[in-house]
Structures are given as structure tokens and as C-alpha cells.
Amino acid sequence: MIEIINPGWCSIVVDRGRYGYADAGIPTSAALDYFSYSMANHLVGNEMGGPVLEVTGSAFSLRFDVDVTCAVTGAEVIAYLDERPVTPWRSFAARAGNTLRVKEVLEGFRYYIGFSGIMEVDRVINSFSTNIECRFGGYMGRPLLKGDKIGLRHAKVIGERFIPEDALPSLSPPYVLRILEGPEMGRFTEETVGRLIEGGVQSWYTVSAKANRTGIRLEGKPLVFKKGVNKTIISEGVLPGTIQVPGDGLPIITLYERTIGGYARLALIVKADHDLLAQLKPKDKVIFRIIGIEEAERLWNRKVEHFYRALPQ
């Protein structure tokens, strides 16, 4: 079992997903970050689906009630076992009455943390993630509180693993994120579309406070409408990574918590490029690159190559 002794900001359970229920308006409240969820799962040797906690903020800590193998992956941060350093990216091993303590992260926004052994937490079609909106899934269907204790069935310690420094995600900022052209695209005029080609500093959007699991709010010079064109549209299906733009002209994007949007979509993030929306946090700088659909195809192929060399032996 484990206890939570100070939640941070927002902790909460999550694994891959719930998929194939967005036309009843159930999202995926999927990891953010899905190689980082995917590898804290890999490092204490659990199946890829398995549960894992996503923590948003420092000074997260947690007491261990059993012997487990544990992992902390995703963000660059500051951690401790009792008094002793832990390395993110490298299992370890901890004791019934160990403290695990996240004193700080120096970059990125979100990490993830798991134990070797599966969480006794609420499983609802077919997933373990927590919808916080509809309040199922995961730990009674809410973020963690101070107190809260999960047990830990078929906990064991393993030998160490770790994933390789080459492998590790870039977390410093301004982001790049590379984009498609969305529908409604031609909806905005020649010098807002030509900013986002040009990826220069003048097209640097700054993450808002107003960012969570739902979307990202960006602040900076906004994008403009064409004349007499509709700034909405019929509120339809949208995708992750979906850019949309209200009427402020100040970008949207949405993440996992969201099926339907009534916004002009400007562009969509490529799928290379999703776990990187876990990482940003308020004030990143925020830059974006158009490129052509084989572009995008050839990234993703790329990151799942990557993604099973570097899997743990």
C-alpha cells in the first residue's frame, strides 16, 4: 500500500486510455505524456497498460507501506527517497516505510510515477484513467488527496533498470511543435497563416496560467480572421492536439478531456509532437512549424522506433 502525504497540485491515476466512446462523449482522460507513462510501467516491470500516478507540481510525497519497485519518469525533477537522491529514469527500490518526496521540477510540467504490482483503483470501461470532469475512473474518480492510501497487489522488487540518456525527451524551452492545416484554416488571413510557416520570434505564443488537462491556453499577438467569415463552426468531433482559435484569436489546445469543439480548428499538432503537451507549463514559449502530412508520417514513424530501443533489457 501506499499513502499520499502531500498530493502537489494535481495527482491523479491514469494509463492509456479509454478509446472508442468519444460518439457518447466519453474522452480518453489518457497519460498526457505517453512515453513517459509508458516507460514508468517498462522500469518496474509491469504490462504497458498498467496503472500509473500523474503528478502535476513539486513537493509531491508519498509513504510506502511495502517492498516495491519504484520509478519516477516524464519531468526533469529533484527527488528523494527518505534522505537519499533518486534518478529519474532509473527504478529503485523501496521499503515499507520509505518516503518518496518530489522536492522540485526544474523542466518540463508532469511525471509520472510507478510501483511495480497494480494499484487497487476503480477500473471503468476498460481503463484505470480518472475522469475528473465525470468523476470515474482511477481513485474514486478524483485527484488525490493528503491521507489517501491505494493498495498494491503482487508488489515485488526487481533488479534495477533504466532508460538511456540518449533516449530522454528534450524539456527546454521555446517548443517547437510541428503542425497539419486544419479545416478551417483558410479561414485566417495570409500574415497569420505565414507566421506560423515562418517559426520565427514572431510567432512565440506564451502558455497561460489557464492550462490544464483539458487544454492549453496561448497568449500572445492574435491570430486573425478573414473578413466576413464565420468565426465558428457547427460543434463537431475533435481530435488531441486539435488548435482551435475563439473569437480573441488567441489559440487552444486541446488535450484528452474534450470529443467535441466549436471552434475554428486551425491546425492539429502532429502525433509526434502530443507527449511534448504534457511538458508545457505556464510561461513556455511556444513556437509553430507547418509541415506536409509525409512529414508528419515519417516523425511518428521515427518516434516508435525510438520509443522500443529504448525499452529496458
Contents of the next structure:
Amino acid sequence: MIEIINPGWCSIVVDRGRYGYADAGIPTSAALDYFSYSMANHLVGNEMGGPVLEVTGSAFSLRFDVDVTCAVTGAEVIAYLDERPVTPWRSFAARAGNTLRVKEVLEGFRYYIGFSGIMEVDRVINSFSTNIECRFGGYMGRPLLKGDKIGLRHAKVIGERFIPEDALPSLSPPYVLRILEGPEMGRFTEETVGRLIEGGVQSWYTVSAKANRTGIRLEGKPLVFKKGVNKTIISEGVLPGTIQVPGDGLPIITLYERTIGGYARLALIVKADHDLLAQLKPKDKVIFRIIGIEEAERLWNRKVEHFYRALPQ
Amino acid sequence: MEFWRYGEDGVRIVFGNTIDLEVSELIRKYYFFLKSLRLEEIIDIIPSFTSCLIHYDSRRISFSDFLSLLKKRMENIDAVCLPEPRTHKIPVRYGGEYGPDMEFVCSYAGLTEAEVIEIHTSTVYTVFAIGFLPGFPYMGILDKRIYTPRLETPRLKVPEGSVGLAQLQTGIYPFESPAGWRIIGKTRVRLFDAGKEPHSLLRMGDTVRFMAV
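For comparison with the form predicted alone, would you give the structure of this protein in the form predicted together with its partner chain?
After this comes the whole thing, all chains and molecules, with the earlier chain placed first.
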């Protein structure tokens, strides 16, 4: 069993998400950083697809009442097991009575904690992921609170594993987010689209404080609609990574909690950059740059190769 | 029908560009047809007012092969067995604490509350799409006399069961959530159940009639 002493800003149970139910409006609620999520499972010897904790913010801590191997991945953090520093991206054995504390998040926004064994949490509609708005899945369908206790079945200590340094994502803003043309890009002025092609200072945006698992609102130079065009659309399907632009011209990056949207879909973040979205924190700068589909596919293939190279042997 | 690529893993099939019952019926037919094929290349289908967005599995098939597959399978669409639309009666408490925007809707329309309720309850609505939130029905077509623009700034929270208007649509919030639609009432009918299938009470093509209680 583990007991939450301090849940940080928000900590929830996630897995790879719910698929096949979008026609009932059920979003995936997947782990936002798939690479870090998967590695948290691998480092502790769990199967791919198992539940892990996704934590936002520092000051998180939990206490163990069993001996179990754990790992912390994702955002760059300073963490301790009792008084000993913990190396992220490397599994370690915690003993009953130990406390894991994340003191500081140096870069990035979300980190993942995996445990050897099976977390006793709710699997609802084929997934352990927490749908916070609808209150189902994970730990009672809600973010963790101080005092929550999560059972660990088959908790065990295994040999140490680590992810090679050259396989770790580099987190240093400003981040370049590569994008593909979306269905309503034609509703924006040539000057606006030109800015995104150039990918220069003019296409810099700042992550606002309104960033959560549903979407990331950005601030900066408004994107300009052509004169006379409709600024909204008849509500239509969206996929994760879609950039929607409301009437005020400030883009919103749709994450994993919506299936239908009603704003103009300017562009889509390429899949190779989706994990990075989890790590955008308020005030980070991002730069958009339009690329073509062939380049997006190349980037994705490279990312997949990278993924398999990182797996511990 | 027009086929468009949507990012790396999406195909958007566009059937029209207005809110229209005939277009919706074409989409409904195509959606149930695709669903009946149980193609392992398809991860999700999101039908809505004017299109079907398909999330396909790009690990299994390339975009161009997937398009060919979709087009080839289309030949059999007329063999699809469409589920019979169901009719639902949904009781609503209108106005007052249940409908914080009722006053606005009345003044925007130049009608009394009784007239707005009379108009809202006398139309049989069609479910055009389910989405945004689990089980949220996008329904239409609203009587033009009570056409209402969305809120400029969405509310951070409306209670579960809130019945809202937006332009020529009406909908019901299955969960407490942020909301940009104008809320005129509240129902106790449960629209979504994570614990049993089908999870959504309503499905595309169903019809809904509201009753004032």
C-alpha cells in the first residue's frame, strides 16, 4: 500500500487511455506524456498499459508500507527517498516506512511514478485513466487527496533498470511545436499563415495559466481571421493536438478530454510533439512551425525508433 | 462526400455544410455502416452534423490504403441495417434557479417565459451528435423564434442536467462542467452511465421531446 501525504497540485491515475467510445463522447483521458508514462511502467518491470501516477507540481509526497521498486519519469525533478536523492529515469527500491518526496520541478510540468506490481484502482470502460470531469476511472474518479491509500498487489523489488541518457527528452523552452494544416486554416489571413510557416519570433506564444488536461490556452499576437469569414464552425470531431482558435484569435491546444469542438481548427500538432504538450507549463514560450505530412511522418517514425531504443534491456 | 486528411491519423469525411436533417441521415447511415464493418484499422468514429471524423490506426495501414479501403467498402453501404431511432421524453424544470439564462432568452426573443417554454417543448428534436462531454447530445433544430447566441464568456460551472440553447441547437449537460450555452432549465434524467453499456442514453438519430414539469 502507498499513502498520499501531499498530492501536489494535481495527481491522478492514468494509463494509455480509452479508445473506441468517442462516438458516445467518451474522451481518451490518456497519460499526456506517453513516452514518460510507458517508461515508468518499464522501469519497474510492469506490463505496458498498466496504471501509473501522473503528477503536476512540486511538493508531492507519499509513504510506502511495503517494499517495492519505483521509478520517476517525465518532468525534470529533484526527489528524495527519505534523505537519499532519487535519480529520475532509474528504478529504485523503496522500503516499508520510506517516504518519497518530490521537492522541486526544475523543468517541464508533469511527472510519472510507477510501482512494481498492480495498483488497486478502478478500471472503467477499458481504462484505468481518471476522467476528472465525469468522475470515473482511476482512484474513485478523482485526483488524489492527502490520506488516500492505494493498495499494491504483488508489490515486489526487482533489479535496477534505467533509461540511457541519450534517450531522454530534452526539456528547454522555448519549445518548437511542429504543426500540420487543419481544416479551417483557409479562414485565416495570408499574413497569419505566413507567420506560422516562417516559424519566427512572430509565431511565439506563451502558455497561459489556463492550462489543464482539457486544453492549453496560449497568449500572444492574435491569429487573424479573414474579413467576413465565420469564426465558429458547426460543431465537429476533434482529435488530440488540434489547435482551435476562438473569436479572440488566441489559440487553444485541445488535449485528451474532448471529442467535439466548435472553434476554427487552424492546425494540428504533429504526433511526434504530443508528449511535449504534457510538459508545457504556464509562462513557457512555444513557437509554431508548419511542416508537411511527409516530414511529420518521418518525425513520428524517428520517435518510434527512439522509443524502442530507450527500452531497458 | 469529400475525403480529407485530418492530421496523421485522421480522415474527415464531409457530407454537407449546414445543419440539415437529410445530411444528418446520410452521416448516420454511413456511421452505422462503418461501425458494422468492425474494421480493425479503425480506432474511433466521431459522427457529427456535417462530417464523420475517423481516427484510424496508422500502425496498421497507410493513409492512402485506408482511403482505398473505405471507398471500396462503400459499395455495400445499402446493405446496412440501421437501428430504429428511439423516442425519448425528457422532463425539464424551466426557469428560476434551474434556468439562469431564461430571462435573457425571453428578452432576446421578445417573448414571455411561458411562450419560450411552449416553443421549446413543442418541437421534436433530433440528436445530431454525441460528444464534447460523454453523453452530451447536440440536438436540433430549434425554432427560430428562440434562436439564442452563445455566452460571450462561458460559465465556469453549470450543474449536471442543465438544458441549454446555442443558436439553433439545444443540448443537455450530463455532468457539472464549464458551459457556453444559455441555460433555461434542468432535468433529472441521467444521460450517461459509465457503469453499463450503452453508456449514453441517447444516440445519433434518436428523437427527444421536452416536457415542462
